[in-house]
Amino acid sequence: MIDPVAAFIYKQLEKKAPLPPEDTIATYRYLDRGHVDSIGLIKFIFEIEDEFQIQFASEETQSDEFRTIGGLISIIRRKMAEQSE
């Protein structure tokens, strides 16, 4: 069964164009491949933010684990868990 924050974030990447097989996704780097572009950035950050009730440092953002999927979502994840502690 999928986590609600990768459901989250596979639902809205696919928005923009189909992701690869599942055993390539953690790995995917969606920026690189243009997967969401500059401006398209912002508007993901706040949906994610707002969803999850979170917010992202600006070295956060600009970290390469940000540029993958599961960086991504393992960042999601520990504010989370910050948040909740």
Given for the second form:
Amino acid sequence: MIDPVAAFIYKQLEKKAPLPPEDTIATYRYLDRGHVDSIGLIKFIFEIEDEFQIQFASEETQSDEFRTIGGLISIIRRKMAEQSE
Amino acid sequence: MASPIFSAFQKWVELTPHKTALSFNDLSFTYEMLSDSAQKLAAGMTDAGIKPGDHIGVVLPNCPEFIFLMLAAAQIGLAIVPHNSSMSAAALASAFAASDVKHLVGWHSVLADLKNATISPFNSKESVWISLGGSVDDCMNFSSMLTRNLPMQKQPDITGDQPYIFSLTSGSTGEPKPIVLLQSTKMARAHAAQTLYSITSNDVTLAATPLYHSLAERLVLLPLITGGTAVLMATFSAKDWLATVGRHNVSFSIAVSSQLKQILPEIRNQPNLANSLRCLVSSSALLDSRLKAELLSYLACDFHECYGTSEIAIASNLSRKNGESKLASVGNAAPGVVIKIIDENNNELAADQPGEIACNTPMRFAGYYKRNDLTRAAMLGDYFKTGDIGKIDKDGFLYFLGRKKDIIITGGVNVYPQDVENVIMQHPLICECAAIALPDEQLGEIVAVAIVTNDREKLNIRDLQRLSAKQLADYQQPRRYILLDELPKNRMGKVMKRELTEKYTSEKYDTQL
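If the one shown is the form predicted on its own, what is the structure of the form predicted together with the partner chain?
Expanding to the full complex; the earlier chain stays at the top.
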């Protein structure tokens, strides 16, 4: 069973374009590849914030970690864990 | 009579069945394969009860299946209504309703969202939903339709007058104005591009914008009806664009000027990757002259800039040679196009007099769907009034001076301020607002909103951003919020947007993302 954070991110990204194969998905640089472009980024960020009831800090959205799917999922999980503490 | 688009394509299927017609990522399709998939889809749709003349809503990412659908729709006389998947389900439903969409072809998760949306006017018994990428209850599966071997039924008679693509100009909350393009319009546009850019069957044409916009649709249809090869990118990044050009020996493309700005640094690093380009066209907005000069210093190919609107496609063309002597011009009339400048009383103006740009062209649209009032208002005899302000010099070169219509063009995509304003006004603390265009180095223009609130303390800009993210498509998102005590208005009470634009073009903003 795929975890809900990954499932949501995949779902949002797949609407825009097909995703790379499973084994490379975590390192896929979805921002650099234009999968989410600068026009779509704001909406993408707010959709994630809304879904998981979190709020990204600008250092997070500007970090290198945010630019890969794996990194983005880690940031979301970390923030969710911090909130439940 | 067979469909003009499908017949033109099928001619090349017979002549060059094994030639690559379409490349997408690592996939490639020969003319024969593409024709086979399109015909199977057409047979499956016919079998499911879809009839010639039906309107099909399309919400798909860039993918080969979109092209199968475009060809199948041409073959059996369907009108496709493509839309952006980033619109909310409610907005999609309303946009589709304005075009009398009966059936849907969409990415599975988008269809699932639409099914859950309570307003779904086209959710009737006769309505066929086709899902791609996964299964959705009560929907046909796109991929399985391609594996069935249904007998092809008798080909319906399809003429050039058959509506083929409804291009949606306005978004959701405003007034959707579907632009009707007939099969003959698409053919005329393809022929014009073929003549203007000397396209032949040897060309490899790259489409790197979303297929729900007419530019990419044209860039795919053009090679398919002229025997060339289409290369479709799933998404755009400057690095991938140049790598794709190099890898597929791309010889022709039309890029949005904001894309070319991003591509320049990549070409600077690896100019030889662009060696296969024979002709490159910049569209949407005029390129900055310094940027253009540098770009051309790396490119040995033919280079054009064009001016046009969705309703008329290309109006004027600026060739590389003319670009050197006619700086800042958007070129002279494209073949078959007559351009004139008119005053407020529709009288033609003399050379160098600024006024509204009007065009008479065989490429013009068939009207706004079910909006004869708007169509009539936009036409002056055979001339389409563009809503743009320009002048023509004594040599016949057109200069774009600004827009009469209140429209924001961000990254080549039209945003109607009303759509944005309607959403912002839903926030209880906003008394009034005005969406305006502000210049942006990368996107040409961005959406900014000047807002007036009745409670500065309580107003949280993030709430406005969240509201916009929920209800507006990605390209419609405001990038700047300007907090004001009141909006500047003229004596008639009309918001003076030009003043706002001028003031905030140079100033710092209250909120910057």
